[in-house]
Amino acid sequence: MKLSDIDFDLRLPKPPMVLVAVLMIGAFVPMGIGSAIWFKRNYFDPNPRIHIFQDMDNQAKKKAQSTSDVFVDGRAMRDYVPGTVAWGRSANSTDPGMLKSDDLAYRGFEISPETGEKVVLEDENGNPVPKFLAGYPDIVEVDQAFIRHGQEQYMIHCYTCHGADGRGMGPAKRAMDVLATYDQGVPKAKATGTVALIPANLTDPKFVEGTYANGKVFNVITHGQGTMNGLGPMIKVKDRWAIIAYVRAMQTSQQQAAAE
């Protein structure tokens, strides 16, 4: 008998329908679940989602200026509780840094404990001005290390506009000069709307100590003035005073050089 005369049946037996159903379900159910998850994550539904566990994004609350039946006056917003002190307000405390109760150190000007408002004086022209601190607050100690630290902070935050010598010719000023034209010395915007940046010349006599109080410099660093943005959120309180100490040292050295 030859091998070719043997009838080989190479067909596999037909699988049971149960097995076929299980395989089909196992293949398509995960795909269906994945599609449902994708759809749910990418579809915006104005209705709140179902919370199996209560989360903070679904809570009973009242928005500002809304009404409330809970209180007699019908307002959802409540006044401060008597006797409490908000962060950053003056108060008698053993931790002045916590409540920033040292007005001169954390604001640069004095606040009246009776009224909670700025102590206002008059300048030489009779205009009302806050009572700015002339020297330095008690929270800092001005020494060589403090001034050196102020130089480091100055080069990080101030050099770009005011320049290394404080004369207001930093890289940002020079770059803006390229983008802006001048008409008789006055900045004139181009078609792009670009205007020249004019940082203050910190060596100008009107900014020297005795004329421009340290507290006022601190306030300008904190809140900004003119084209300068406030840097308070980016520079720590003591670092701001360190910058002022370095600027005063820089002004003094330049005045001495000019005198010589």
Given for the second form:
Amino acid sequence: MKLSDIDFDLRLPKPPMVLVAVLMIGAFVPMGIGSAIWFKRNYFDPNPRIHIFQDMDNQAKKKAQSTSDVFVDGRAMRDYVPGTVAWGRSANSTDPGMLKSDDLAYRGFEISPETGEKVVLEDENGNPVPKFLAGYPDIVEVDQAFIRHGQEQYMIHCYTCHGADGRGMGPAKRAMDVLATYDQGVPKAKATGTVALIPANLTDPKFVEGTYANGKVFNVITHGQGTMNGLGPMIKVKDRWAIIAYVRAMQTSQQQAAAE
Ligand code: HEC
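Alt. form predicted together with heme C (HEC), vs. the form predicted alone above:
After this comes the whole thing, all chains and molecules, with the earlier chain placed first.
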């Protein structure tokens, strides 16, 4: 007997059309949604996104540097009215520092009146440096009371790191050293380098008057330097100059022999 003689149907019954349709939709629809999302996320669309909760997010306004048909010159931004002064300041103010236009006092270096840019000199290595003020600006008068005031400000703002004698061993520095070498009172097997605070020794000859200009110290106080933070926002401009006068007095006293 041959196999072909046996009479039975080896073909499986066809699945119902509904099932085929459901499976095909089930396979292709998520792919379609996925590609649509991918496309939307990766291609630039000049139209804004669909934004359901507006919450005043979109308002009619002119952005900086944009154009406007309202004005003849076509610019949305308007120029200052000639002769106006910075908002919140009074033209009748008796304070000559009103506009902080005295660059030596408020920046510590010279600005060229012609170009409005920093006057730049070269240091011994040929690198550009601002022309720092060597002495004191006109807004301060250096006398004993001023230096005393500077001492007070120094003790508030600098002492913690630079120390009372300026040698860089203030309480913050000493505490950091303890943190680096002790763990809860127990000496660490190996000092960790993670806490390192090395305030400059302000009595070092490289920081004395004539070598390190007052304007440069002013900039270190204002903007910081290396690992020292800028303290500008915390110390008034005149107080910064007072601190400088005190640091100078301190340096002088530290350079003298005991007999002098
Ligand atoms: C939080 C600690 C801290 C305080 C507060 C602090 N300093 Fe310093 N200062 C440092 C450290 C640290 C350095 C070393 C910075 C470096 O070289 O990376 C430094 C460096 C300096 C230098 C030398 C910058 C140079 O050119 O090398 C001057 C000048 C100075 N400080 C002045 C002051 C004066 C003035 C005050 C107070 C108004 C002050 N510092 C407050 C930590 C401090």
